[in-house]
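A single chain, nothing else alongside it, follows as structure tokens in the form predicted alone.
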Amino acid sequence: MSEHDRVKVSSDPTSSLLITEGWDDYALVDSGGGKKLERFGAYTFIRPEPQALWCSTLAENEWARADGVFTSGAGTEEEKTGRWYFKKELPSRWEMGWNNNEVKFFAAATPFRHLGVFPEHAPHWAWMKKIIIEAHRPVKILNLFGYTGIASLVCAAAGAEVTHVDASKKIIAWARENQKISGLEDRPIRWIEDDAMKFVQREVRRGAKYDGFIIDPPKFGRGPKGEVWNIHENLPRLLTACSALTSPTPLFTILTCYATRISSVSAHYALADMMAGNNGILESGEMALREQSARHLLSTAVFARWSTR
């Protein structure tokens, strides 16, 4: 029996599709022509979207009502910035919520075109929540590249102890504010400002163990001390290190990749290597947003995830 067989990985992975349908505080209003029109809370925004190769459904005057438009600027693909153009003065940040406000968070227009939340992760949030609750035991989760902490808060609300790692001091502060407005300040979350690779390597030396992993690496990034992250060079090393942190009774691992040169098949086998020797089910595929009109699905990233069920 090979290591891959023991995590039930077939030689030809079957692609799955995780679809975010939208909720009260979020909607993919329309997409097409290399752009997407989304609603975050009460505000609508237009951002570049290379995957939207089709024609948009709504008329131009509908798009023209957007509160903000992001235009890409100069820079490499990995570190490209741009500029926001707003039709009216918007608040510097505003509240949003998920799952009947079980978790709340601030949204804000950032220089890197993001708004503090990646809605396509919502199926992962619901999946993790169910697994943690049904475990009926203490659960420790490691969230690497944790960003503004929504996944960490979902896990904590479900009863898990969470270690959240991000290289940005500003983003960690944002995540802490999300914890406060969610009413989860009493939940056990460690907020760690650190380079993900260095933190994991130290945890291995300490003999730490985790029951669940959330790994959402950028294509390119920099640690707090200038450490360079390149997903193609560093992800295999990171997953190998995380393998050493896996508890004897792991529950789940999620890997998402926004790098265009990484396929779901590649993510599938990379995660298979990390979880080799643990009996469970591994699935992989694409993450997508469904338009309000239901005409199109907009693919945003690839994923692989493992669980004991």
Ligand SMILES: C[S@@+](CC[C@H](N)C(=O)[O-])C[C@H]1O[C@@H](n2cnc3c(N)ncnc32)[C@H](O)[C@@H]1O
The other form holds:
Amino acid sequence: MSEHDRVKVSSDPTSSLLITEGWDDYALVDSGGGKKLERFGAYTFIRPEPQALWCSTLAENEWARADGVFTSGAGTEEEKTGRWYFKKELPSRWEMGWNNNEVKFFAAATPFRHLGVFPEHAPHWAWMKKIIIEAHRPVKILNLFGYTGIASLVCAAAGAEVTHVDASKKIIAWARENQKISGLEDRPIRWIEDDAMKFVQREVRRGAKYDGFIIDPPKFGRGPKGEVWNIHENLPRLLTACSALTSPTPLFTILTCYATRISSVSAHYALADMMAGNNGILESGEMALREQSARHLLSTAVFARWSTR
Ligand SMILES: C[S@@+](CC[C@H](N)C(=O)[O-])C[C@H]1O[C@@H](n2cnc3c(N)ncnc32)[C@H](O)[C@@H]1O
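To complete the pair, please output the form predicted in complex with this ligand; the form predicted alone was given just before.
All chains and molecules follow, beginning with the one already shown.
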């Protein structure tokens, strides 16, 4: 083996598994047969889950107790079409918390099958929190495609100044309510309703700098003015622009992808390009939820993350 090959081999990505164990307010109760049964606070839900290729553990009557079932429509899994069926009347939203209610948020059964929280992100929340606290300096974070703001609230609670960008007015309003019930209204969070790409390009022109990035892009999306987001076409350009926004002393970057055709190896190289020239460690792999029975790990997304340690 030549020296060149050796260098190449030693820098190949190795895959990690980031496992969410569940907490008081969240559990992956069971999975199998193309579905998952989860508990969000006091309520249980069944949703389609193409990764659950195995047989479920619990008996049918246990699944039948679920409070809500989301059934996919005629469209493909990708289109997220379908509808909810509820066994009883559920509140339109209810409170949940993470880490002994350090951050609180509303959960709700949305028409797009999601419930306002992606629990598999919990290990990232704990990781970012530690990095921000241990930095012992002012930290600026940019959260793109920030959804209901849980990651933004975790960063703000740890002492960071956060810029949260999402295209949806409704989702931003939801995130602000989460800030209120978390008791973090006095924290410096800028809530920005904008297209992620446009906002980042504007920030580059303004010479803005950030120490941390959270980038959770959907496969497809639209900005407030109909700007089209397609992860396969737009991600490299977005990350290049983010690279120009990186402060001279960056702390971390997290990229997560739910697009099933993107592997963690690809996410790894995408982030390696963005953080090129900065000394740090790059880690990548799959994000998984552990079943309550501990029988299966359910992989939901891939990630790559960079930090100075
Ligand atoms: C968090 S991402 C989705 C990631 C998610 N884990 C999934 O299942 O794909 C969803 C958020 O991205 C936002 N979004 C979609 N297109 C956008 C765009 N062009 N610019 C900014 N935000 C966008 C949506 O409003 C939504 O709140």
